[in-house]
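Quick heads-up: it's one chain on its own, the form predicted on its own, in structure tokens.
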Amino acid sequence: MQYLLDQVISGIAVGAIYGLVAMGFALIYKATGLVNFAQGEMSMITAYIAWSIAGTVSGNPWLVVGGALAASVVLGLAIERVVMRPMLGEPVFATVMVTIGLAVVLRSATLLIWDAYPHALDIGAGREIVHIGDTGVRSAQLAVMATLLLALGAFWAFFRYSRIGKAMRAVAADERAAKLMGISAARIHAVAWTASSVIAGIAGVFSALLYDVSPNMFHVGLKSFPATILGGLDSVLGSGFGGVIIGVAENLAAGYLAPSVKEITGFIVIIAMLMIRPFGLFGEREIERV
């Protein structure tokens, strides 16, 4: 029983990282109708920036995290303005291919600016062991769980009560009609890319704290994508919950079947989900009237 509890708690912590990245996928899809295949690379870049800052101001977690998130805001705005805005009105396939190319560029830039070796991110916090009953967890694991809950609450309030959130929902429902009502689609896209970059950056910092900073961190995007499909590609909150489900499923599969099964568990789940409920657990079914 204790082994099961250990696997579940560890899976929730990993799933919280997946959930944050998955929320970024869903947020961009909800605002623009696109899947951003550079989400994992954006998370990785922010983690490397956090590591660089930590090497300069060691022992100051607030400065490290604050600087990294400020960099993620700049990164999101730069990608939207320089790369994605010129693609407005272009075919969806072409725009998605641009995000794939962007992922490759960011991956290569990481190797050029930093190096190909793993590094530990030490910000002076997050590595303390906290005991929950007989289970020991790092404080960073508890922090990432709490952060996911805060992000879920914040986005629920954002979409329900804020003017920009309502405008984003309108653009997602019918961009042409939203433009006729005076809503700036370009502004909504900029907000979506910036917010997505920030939550990807938060996930990247937590992933670096719990594991290492390395060029392989972009895999977090690939492993988080099943969470977006599971929760619903157009459901930001559902994607967050989907991340937790995928994280727990991966840990249980690795613990009770074989470690190698962990890598494919998420994709097995989404294959089953696409066969049974293609729009995800919390996604909206698209109805076409003819």
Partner chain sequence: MRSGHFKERTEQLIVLSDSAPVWAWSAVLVVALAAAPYLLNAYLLSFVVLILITATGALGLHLLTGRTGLISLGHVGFLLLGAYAYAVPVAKYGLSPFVGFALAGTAPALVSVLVGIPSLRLKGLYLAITTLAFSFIIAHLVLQMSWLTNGARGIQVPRPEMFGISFDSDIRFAQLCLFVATITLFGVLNIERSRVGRALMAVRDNDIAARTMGINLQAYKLRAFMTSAFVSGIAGALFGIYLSFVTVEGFPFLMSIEALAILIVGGLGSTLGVVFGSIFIVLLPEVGRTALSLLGENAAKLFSTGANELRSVLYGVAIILFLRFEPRGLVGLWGDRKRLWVNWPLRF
Second form
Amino acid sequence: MQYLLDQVISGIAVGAIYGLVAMGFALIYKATGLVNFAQGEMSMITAYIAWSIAGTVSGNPWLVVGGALAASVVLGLAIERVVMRPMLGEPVFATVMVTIGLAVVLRSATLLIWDAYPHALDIGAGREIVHIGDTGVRSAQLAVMATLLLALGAFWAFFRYSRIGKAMRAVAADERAAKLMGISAARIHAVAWTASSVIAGIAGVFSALLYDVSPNMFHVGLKSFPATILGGLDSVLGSGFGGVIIGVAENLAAGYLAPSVKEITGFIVIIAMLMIRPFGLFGEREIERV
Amino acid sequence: MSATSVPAETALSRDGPQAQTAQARRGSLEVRNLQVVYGSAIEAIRDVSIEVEPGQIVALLGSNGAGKSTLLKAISGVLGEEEGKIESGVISYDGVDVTARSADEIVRLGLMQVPEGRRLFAPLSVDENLDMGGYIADTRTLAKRRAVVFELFPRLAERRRQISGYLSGGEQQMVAIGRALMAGPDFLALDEPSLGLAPIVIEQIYAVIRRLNRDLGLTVLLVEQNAQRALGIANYGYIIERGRIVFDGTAAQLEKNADVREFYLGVSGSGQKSLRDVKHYKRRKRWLS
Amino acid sequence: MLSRKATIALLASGMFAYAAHAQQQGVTANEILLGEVEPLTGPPALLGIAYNVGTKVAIAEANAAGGVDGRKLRLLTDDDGYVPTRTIQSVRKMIEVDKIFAFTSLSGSGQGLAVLPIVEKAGIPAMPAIGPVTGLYTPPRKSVFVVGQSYEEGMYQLVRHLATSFPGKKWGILTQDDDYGVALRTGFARAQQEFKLNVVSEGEYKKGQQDFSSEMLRVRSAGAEVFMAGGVIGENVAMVKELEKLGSKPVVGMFWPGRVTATLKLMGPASDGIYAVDYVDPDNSATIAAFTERAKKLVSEAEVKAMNRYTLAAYASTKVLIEAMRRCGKNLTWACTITELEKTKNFESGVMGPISFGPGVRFSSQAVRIMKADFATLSFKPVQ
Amino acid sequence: MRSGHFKERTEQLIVLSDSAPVWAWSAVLVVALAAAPYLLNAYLLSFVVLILITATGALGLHLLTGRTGLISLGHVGFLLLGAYAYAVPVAKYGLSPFVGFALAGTAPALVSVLVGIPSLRLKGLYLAITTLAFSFIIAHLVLQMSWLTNGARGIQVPRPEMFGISFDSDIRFAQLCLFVATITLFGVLNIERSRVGRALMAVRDNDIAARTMGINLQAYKLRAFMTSAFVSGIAGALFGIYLSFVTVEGFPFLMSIEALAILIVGGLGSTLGVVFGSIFIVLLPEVGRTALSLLGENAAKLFSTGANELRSVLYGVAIILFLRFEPRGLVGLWGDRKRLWVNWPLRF
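Got the form predicted on its own; any chance of the form predicted together with the partner chain too?
Okay, now the whole complex, with that chain kicking things off.
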């Protein structure tokens, strides 16, 4: 029983990271209709920036977090403005390919600027071991779970109540009609990219706290992708939950079956789910009236 | 219905009644010698000039593919979507050159379009669709305008929380018009509002259009295939064929014209159409352009 | 038409490359061209860059001493990003276009195996030493010489040491799902049989994995008292930190690719007392200190910083090659170099045990040493 | 260059080409490619071989994604299967290469049915994801079934000997690849102008409308999957032989992405584009290498150990810039040139 509990709790902690990255995927998909293949790389870059800041301010957690957030905002805005906006109105395929090119650039730039060694992100917090009953978790694990909950709440309110959130849904539904309403798609895209970059960055920093910064970090993008599909490509909140489900499923598969199954658990879960609901657990079924 | 029209006018205009009376009426549109090309190869519109005066209802008639929707897209600044480009010509709205303006700037100037096929935000509720129409307005104004829209279309008030994609075609058209009104426009361009609707629903929609024009002073540019219906409420009309204006005149003139009667209103002079007549008309059209 | 133009261009350059060549390729009156292919980009750059520095040190040293029979050595380096197709392209290019004299590296183990047929056919001397897997030297290829030790043997020695030091314990092992992992497991299996180990937890993980929570929970719940961490760097770090979190303190053993200072820094105090195995000398030994001092004079500061155990592997392997070339003197040919390499007996590189080849022996099996991590000095110290 | 040429009859539209110059140039190209192995050095030849194999594999994907509109993010799975389906019987059990190639085509084709069946329900990206998932599961199974596949150890693959010809030399192997690539190209062109090909295009452009026109969607989608997998499997086998060593690691996920990149860079939906795209993507890293080496040793020193990463950055930037300025791909660029020629100086 304790074993199961341990597996589930650590699964949720991993899943929370997947969830955050997955929300970033869904956010961009919803606003722009694109799958951003550079999501994991964006997360990695922010983590590296956080590490650089941590090295110069000798581990003041607030400075590091603040700096990383600012960096992720700049990164998101810059990518949207410099790379994505010129592609506005071009075929979706070509635009998705651009994000793949972007991924290559960011990945190599990380190694160009920093190095190939893994490094510990030390912000003077996050590594303490906290005991919940008999289960030991690191404080950063608790923090990432709380952050996911917070992000879920924040995005729920954003889409429901904020004008820009509703406009984002409108753009997702019909971009030209949204234009006719005076909604500037470019602005919505900028908001989506920035928000996505910020949550990816947060996930990156947590991941760095828990597993060090390393040039392998971009894998989190591919790992989180099933979560987005599980939750529904266009469902930001669903993707967040999807991450947790995948995280727990992975841990249970590795814990009870064999560690080697872990890698494909997420994919098996989504194939099974797509057989039942072809548009994701929380995705919106395309409304087609003929 | 007419009893509530006064507050409606107050709420819908962007500057309130004072401004409305103080200034000259807004909502004039002038398109001069417009040429639009798609994909730098296909010419969709050539040398088109139309003029809409404030407070008028102007009908733009034409068959499928004549260039009606292209003209509206050019006016609203959304041509770029399909690789369309204005090669030459000028569009001015209320004396402002809007040829190169972006869609949101044009909306801010008070020109709203109700696109062909409604194009609602299907997964959004009716209320949220209306909110999006008033994207450029502030919250207080939105509440007032929403009341007006619900007054014009009581049905929408009942359905305000429903997902708009699941509404009937008529209701969707109401949402589309209501959504446009939320921006508080002076000028409304409607692209085939009767398309695919039952006659009784068309009747209702047209009643509202007339009311918007008469009671609220909105200028209306009505793009239609349904010529009879459109000329029934229009002051003036243009006929566009293969990207060119081939005929224009007051509604009465248009209705009297033999060719228009024959090809747009389905009334033949002799009662029988002969091939020779068609050829004659085609030649005339070419000559006119 | 593009393809037509490209074809013409290719034709032209192809004929160009067919220009006649005089003596052994890569050797001119005052220069000898060497080449190496290794990952210089992406995460595996960690070992590629360090290896490259080792080769450079060996070459700089030889050049400082007047070169090989008056000829200066020059190194050509190509990045393959650890992708076999690119390794093949690079190796072909170096042989056919750049006309190098010999290879000082053929990238990692899988990449090395992929290019082996090309190298063998060309007959060019090659010294792959990044991933000295068995397939590189069994069966022996005439021109391919491997300095190092197989992962299988290294693992066997490590397990043997731990099995005798900690008899009667329960064992756990987690390895990577690639050829490196298979090799470790094979070595482990041999020791397991020999010492009748009680293995309670086994598993594989996907290369590049970050989170090891479920695996380590498994290891703990199985009650493993000796745990073999079969990762490279990041994976071993994650495993050890996870065990720390779980409050589980088994004896941990790990392998040479992870035997770098960075590992200890990342693991923190939990790294203290971890066992490791390697065939190059320990970090704090006098030989390595001397090597580092020499290297500082020969390569840039950034390159000194990039050094790790792979630098030593490269240095030793390249030094053997240069020595063989030197013995050939004026008559510097592939045939002579291969013969001289074959004659290598107890050559002292200064950073590992003596190196020897022989007729039909293309593998210099280096003695391994068991080491133990010392967190206080961030180094691995030999046991006993 | 011909101008003002219009196709007025169906026969003209579906014939491979009705233009004598096109046939003539194609013949020149084939002769040039056939002669290339004798004229090029092994290094340049290896690019030709790589382009031919890549083009074959990409043509497989093209049938599925370019022609039928079903996006696959997991085509590397078919390549991997093809490579193993060849390597296991030939290298491990000493069977004839003919058996190997036959299996390299049929095994992926059969497995593709398993992937194809879900595709009947899924659309767009959701389908793309199942193919992605599938490629990971295939890789996993190959690693697990080590009794058959040698697991992570991989299989050494010798060059084949068929029709009494040994393909051991680079020249012979290049000819084999040329032969396969040419057959595939003609096959794909032929499928396109057949009933099946037009049906596939109809599925791509509007599957609901296609269904109403009596096209059996499920059957056609499955057929597209199977043909695509078959062709890719053969390419996988060739790639395995080229590598001389088949492992899961030799077929990274990135290859799926690169295959898509080829289609998009070439111009989605165009068969000619696949050929252009393959050449572009295979040679692009080499261009970066040359560009950097032109900058000379100083540049290399300036970036020290980072020079190679810089090249990688340039590779990414080149892709981005290319798509930014020519989103319709190389074929679009080609078409522009042609149109300019035909229409000049009258634009409309």
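Positions refer to the first chain, counted from 1. Whichever C-alpha set is largest while still superposing within 1.5 Å between the two forms counts as the rigid core. Keep in mind that what you see is a predicted model, and the values were worked out from it rather than measured.
Core-based superposition between the two forms puts the Cα shift at Leu274 at 2.4 Å.
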